[in-house]
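Read the single chain below, which is given as structure tokens and is the form predicted on its own.
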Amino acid sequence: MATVFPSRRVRRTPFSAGVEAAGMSVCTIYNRMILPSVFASQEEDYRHLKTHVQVWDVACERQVAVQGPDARRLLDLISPRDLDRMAADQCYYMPAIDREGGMLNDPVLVKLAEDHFWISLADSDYLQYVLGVSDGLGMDVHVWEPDVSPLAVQGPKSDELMARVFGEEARSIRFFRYKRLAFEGQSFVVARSGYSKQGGFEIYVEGSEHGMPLWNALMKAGEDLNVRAGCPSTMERVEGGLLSYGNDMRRENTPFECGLGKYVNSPRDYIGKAGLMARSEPERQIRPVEIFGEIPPITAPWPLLADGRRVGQVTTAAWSPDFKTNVSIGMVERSHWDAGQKLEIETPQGMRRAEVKAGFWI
């Protein structure tokens, strides 16, 4: 089996020793860092996530720090989301767009102070875009990648595990809010968020040297909770309709095509506003699509067909053990995106019947 050649371009994480000892069997590269993809098996990892609690190395969600007198001015220029009501302890899902309204990333924005923010990235070089805007306009702001590595705790027992390590205050954190909680003489931003529908937290670990002490503390505290190392589950995220930048949406797509229109509400003249508003009535949009019959792994988009004509594509597909069907995310043309539409999908193993669903499975 091929392995990743060692290089400074592909970075280990502060938690790599932990995931390797836990038996990571498959990984991928995300923001030039290792992201675990499978431990026991896809289905066993999925079942454990839904039943117990997992610790995820998601250090690949790199941060873009924005700090200084012009920090808010810069964010208002690059964000189609209105930030006026963002509280001091809040995280915002923020579509990031180019001049034509195309998606560049879909990060989470963390407000640390009125002049200090973290942009927690999906898989793209958005740091370079933010630097380009700030440098091009000569803004009084510092933009850099800090030594901050997210560690996620996900699953139905996550509240109990977090309370054991960070104290009972962890239970009171509201959805997409955070608190600074103490750990071994340090304090970390702890947010109720994460890339699953099972509930949980993301811990923004400041300082790589604290990575393994925290990892080990969580594993020790959760022994009787059946804690395990885990990772984002494609099966579970597609059931819940969680999108993946680079897979389900790219620069050619707008927030409106991705079902993210509710996050486009800034009253300001941000970069890309005219281009985005010109595309505010999408001709295609993300839809849940059920696929019938056995399917292979998906490594490239599968065409969606109606009467032999292409009407979209499926971007992510997986077998759902709980729903006993193939679940998928599709980008479907307006003419065929209504629930109940019967379609066909062209897979590498032949044509498969499909149906547009009214909603995702969770």
Second form
There are 2 protein chains.
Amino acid sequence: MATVFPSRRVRRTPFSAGVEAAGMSVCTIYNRMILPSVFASQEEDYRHLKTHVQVWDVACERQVAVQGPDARRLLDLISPRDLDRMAADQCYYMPAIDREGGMLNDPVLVKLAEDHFWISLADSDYLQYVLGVSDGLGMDVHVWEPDVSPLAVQGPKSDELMARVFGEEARSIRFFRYKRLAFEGQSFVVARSGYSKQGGFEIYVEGSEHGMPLWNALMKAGEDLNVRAGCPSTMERVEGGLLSYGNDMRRENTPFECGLGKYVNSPRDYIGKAGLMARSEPERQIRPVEIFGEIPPITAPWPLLADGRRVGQVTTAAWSPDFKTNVSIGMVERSHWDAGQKLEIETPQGMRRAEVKAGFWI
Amino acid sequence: MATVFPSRRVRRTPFSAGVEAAGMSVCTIYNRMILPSVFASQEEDYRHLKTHVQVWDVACERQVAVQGPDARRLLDLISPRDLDRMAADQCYYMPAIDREGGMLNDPVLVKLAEDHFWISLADSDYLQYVLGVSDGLGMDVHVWEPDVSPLAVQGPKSDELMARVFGEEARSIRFFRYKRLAFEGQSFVVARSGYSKQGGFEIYVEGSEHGMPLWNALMKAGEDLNVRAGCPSTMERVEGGLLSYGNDMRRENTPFECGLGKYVNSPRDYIGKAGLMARSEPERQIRPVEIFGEIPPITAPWPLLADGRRVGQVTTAAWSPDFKTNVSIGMVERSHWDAGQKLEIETPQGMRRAEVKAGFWI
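Form predicted on its own already given; the form predicted in complex with another copy of the chain follows:
Now the full complex is given, and it begins with the chain already shown.
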């Protein structure tokens, strides 16, 4: 694959200096920002993540700030999830959909105040949708991208590292809750969350100038914990069943197809409610799929076949060093989505055997 | 710079096989799609573009299809440009703005029928804004990304090559007009347009399966014209003053700041009209800026200084082989935007002398 042309449009992050010094060798572009993909090697990065603690530049999880008298009204209009019981220190997974229930993003909503929220984005400019609804209806609310860049601390030693830098209070943060914790006189939203199954935190770094001081402090405090620069691991996230917007689901998919139906519970008349309700019994759904034999990197969906008929597709696939097989995420038709179904899969290097699993590998 | 991690999320195009066979060495990601940046070398690609004819994979210029009874009503609501006189075969540059007049994209509008348009995008998901307005107001219109991938033919021999593949009729297409021309039984919108000053066409290839047959036909028909795979050239586009959304302007800029005020002429009450009118006398504006001495690649704005005070910034800069100087695009404050102003510019490799020019180099 080619290298990336330097330009302002493909944005560096407040942590890029640290990432480059740490030897990022492969990257991707996510929300028009550089996101590291590999440092040492995919497998070495994966093993380290599962054993020690890593610091991840996930600045590309851009925030959509929604603030003003109509902030809650706007969110109620776009959220399929009921926000009434959302606590003052809570982060909510919130499906982002269009009028027909098609997914536009896969964000986490962070409540800062009754009239102030961040929508922490997956890879699409959902800001433009929120703004379009707000501008179209002339709502009294501001919608913008603030200078907030998440830095993730992930891995089994995350609590220890965070306690050293942010104090013991970090340990008591509950899953998908946050506290405001101090670093060098600044107060940051620190949530127990992140795009791995190894435990950890996301620090919403407000103010780019604080990026490298915090990066350096975490690296220094974690020396004896074997802390390293890391990044989301495809191997690890597929083992754990963490979906990726743009890879595993897109606008043509509903939350129900993605196993996210439990987040569709708002009693309000939000945009897309009728569309979603009409599609609440999906004909296809996300499934873990094991693939046997050698496979190449995946850059386009691979068809899943039963008796020569297409019954789904796989969108992310990787070798799992721990489970010693190829793990993958598929979208499989109802007729063939039960665990144990034996299928074939068409890869660019030929047909392979595949099997629908009962659950992700974790 | 690192290489790009293979995934479905960073999309390949219908022409990727051709691009790879032609030896793309550097790329960028644009609308979550691969856009070639360099084949042989920046300078060699530039010289070839100015001398012969190139075929460009610009599939990343994604289309927003807007179709239905409310299509025109929706466009009138979002367009600062008067669409009343738009001809049936016309392409219109259309500033895309928010309620305050801030730019959300830099697209070209293509009229297919009175109730069917394509908005051909620069690098942002403006589809989501259009959809947000439409969904918010419950309009009777469909908004989607069709399977349409532009392929550009650029350079002084473009007319000859196009005539060979699409017939002599191609030569009579006027600037920013299109004709529907046939290729192997398919009818494609072919416009005289493109992101260079060397002349040429953009073919809106409907149906990914037609991508490589057309690519191959152009390469074969142009052998004796010395046709090659090419791509937008930073050197050439800065010489010619072609702006890049995300680089040279963003949401914080208005069309007036970008010299696009002439396209703000709609008599209707569109979204952002009041905001734009309040900002119609800009305090800063796009200017050509010459930079003296050696410069590194630019990945963040470089401040322009006068007597130590910041009076603007440069956002794209490149060496110009033809003009034998560094050409650049700046956003300069009114106090210092006149031609001949001598400024300093702060690059990562130190201060350089700079001068505001009367016009782009062309």
